[in-house]
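Form predicted on its own, single chain, as structure tokens, below.
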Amino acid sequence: MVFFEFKDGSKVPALGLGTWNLTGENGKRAVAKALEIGYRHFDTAEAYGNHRIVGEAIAESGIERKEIFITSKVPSRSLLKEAVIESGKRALDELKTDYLDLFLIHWPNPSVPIKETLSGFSELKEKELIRSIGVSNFGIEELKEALKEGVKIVNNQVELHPSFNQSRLKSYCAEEKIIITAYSPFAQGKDLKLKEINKLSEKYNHPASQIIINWIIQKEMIAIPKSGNEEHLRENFNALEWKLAKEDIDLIDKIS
């Protein structure tokens, strides 16, 4: 497995699994199914109704719960700071956790001071239910008057693909120290059609999917692609075994 550090000294899994729309039996058997094949990341949400099916499924496995990284996220109608602790400790009863690794901001509210929502997130991490602080689909200026607030935030969540790569945001996020974590890598299936993303899928006589994981990886972004399907999630953490020469992550850059 390969390993980003955050700026706060946690260690975080550079391939997740998303759990988006995994729910239900056949969503804790994929969760289960991605623990047999070795992912240690699982992204999940308040917003998905699946913590529950995913700590069964994490639960069941018998793996330690150290070993195991856990993101979820509060959402933007929660973000008040009593709500945001509410709604971090229901995150970890429904997922029979002591802790989450990392806790997120699904989306920002402008209704509510960033201040006020950030003092819930500090509350949670002072009793140590919480490990890191991080946003989701914030752009550089909500970045900034997040970050005004003295808050140590590690990661930002958006939706990053090679058609649409975020470049502008990614260059101040490395400034700021802040981690991307890439959902919809795949654009949901069209980028893996994209014809520079084929070409280089017949050199490396990998998979398109493996193809744009490596790229996010190399790029110091972690990949959190969503799947059902044993194939498809034993090929996406296939990804981790090889990568791409540095001439085809720049042809990469250039598609969007």
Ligand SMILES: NC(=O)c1ccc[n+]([C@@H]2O[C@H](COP(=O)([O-])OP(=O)(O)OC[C@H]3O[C@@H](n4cnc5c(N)ncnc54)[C@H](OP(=O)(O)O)[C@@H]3O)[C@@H](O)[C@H]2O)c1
Contents of the next structure:
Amino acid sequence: MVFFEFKDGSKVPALGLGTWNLTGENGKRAVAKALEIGYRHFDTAEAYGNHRIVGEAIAESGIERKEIFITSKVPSRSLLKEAVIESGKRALDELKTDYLDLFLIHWPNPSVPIKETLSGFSELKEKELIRSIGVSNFGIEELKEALKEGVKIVNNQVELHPSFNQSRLKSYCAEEKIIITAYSPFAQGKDLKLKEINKLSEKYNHPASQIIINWIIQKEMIAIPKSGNEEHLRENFNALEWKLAKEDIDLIDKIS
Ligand SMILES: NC(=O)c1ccc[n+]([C@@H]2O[C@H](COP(=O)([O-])OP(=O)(O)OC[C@H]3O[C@@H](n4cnc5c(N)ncnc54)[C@H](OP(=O)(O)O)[C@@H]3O)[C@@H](O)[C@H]2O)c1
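Would you mind giving the form predicted in complex with this ligand, to go alongside the form predicted on its own above?
In what comes next, the whole complex appears, and the chain from above leads the way.
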């Protein structure tokens, strides 16, 4: 597994499993299968309603907690300090864990001052209930406001795929040493059909999914593709066994 280091010193596996829509027994089976294949990073959120099945699959795997990286997110309706703390504690209870590796503001909410929200995050961190603090769906202006508070924001999880490469946001985050997590890396399947991606798939003799995952990770971003299908889980996990040439990374950069 490739790891990145956040600016607070924590290490994060560059490939994780997105768990949106993985719910119930089928969802739990997919998480358990992912653990068996080797995934050690899981992206969940209060809004996904699947903390319990993710927690159960992890607990039943017998894999040590410290080997696993768990991200969750506080909903934008819960951004007052006390609500952030309650949401964090609820996530721990539901996931049956003592800490989250990364806790994110799921979406910005302009009606709540960011200082108020971040004070809740800082308290969770002081109590060692979360290890790292991040945001999601933040644009450059929202990040600038947030960074003024002096809290170490290490991650911004945003929609990013070959047909939507967020190049301005990516440059700004690089300047601030904020690692991007690319969500919907396949554009929910649409980018797997792009002609440029399929040409590269033929050239390398590797599936389109692996071309996209490698592009994201070689650009030093985290990829969290979702799959509930064993074959796809394996295919996505095995992406890290090979690399794209620089010229092909540049080619994918030019798609959007
Ligand atoms: N922070 C946010 O606001 C936010 C928003 C959206 C998503 N997310 C996170 O990002 C994760 C991923 O995004 P996403 O679920 O929107 O979409 P995605 O990962 O871009 O695409 C998922 C789709 O691709 C299919 N797929 C996966 N691997 C495949 C493969 N190797 N070959 C062919 N098809 C494949 C899946 O079907 P199968 O299940 O059949 O494999 C599913 O239909 C989410 O689960 C969630 O954790 C975060």
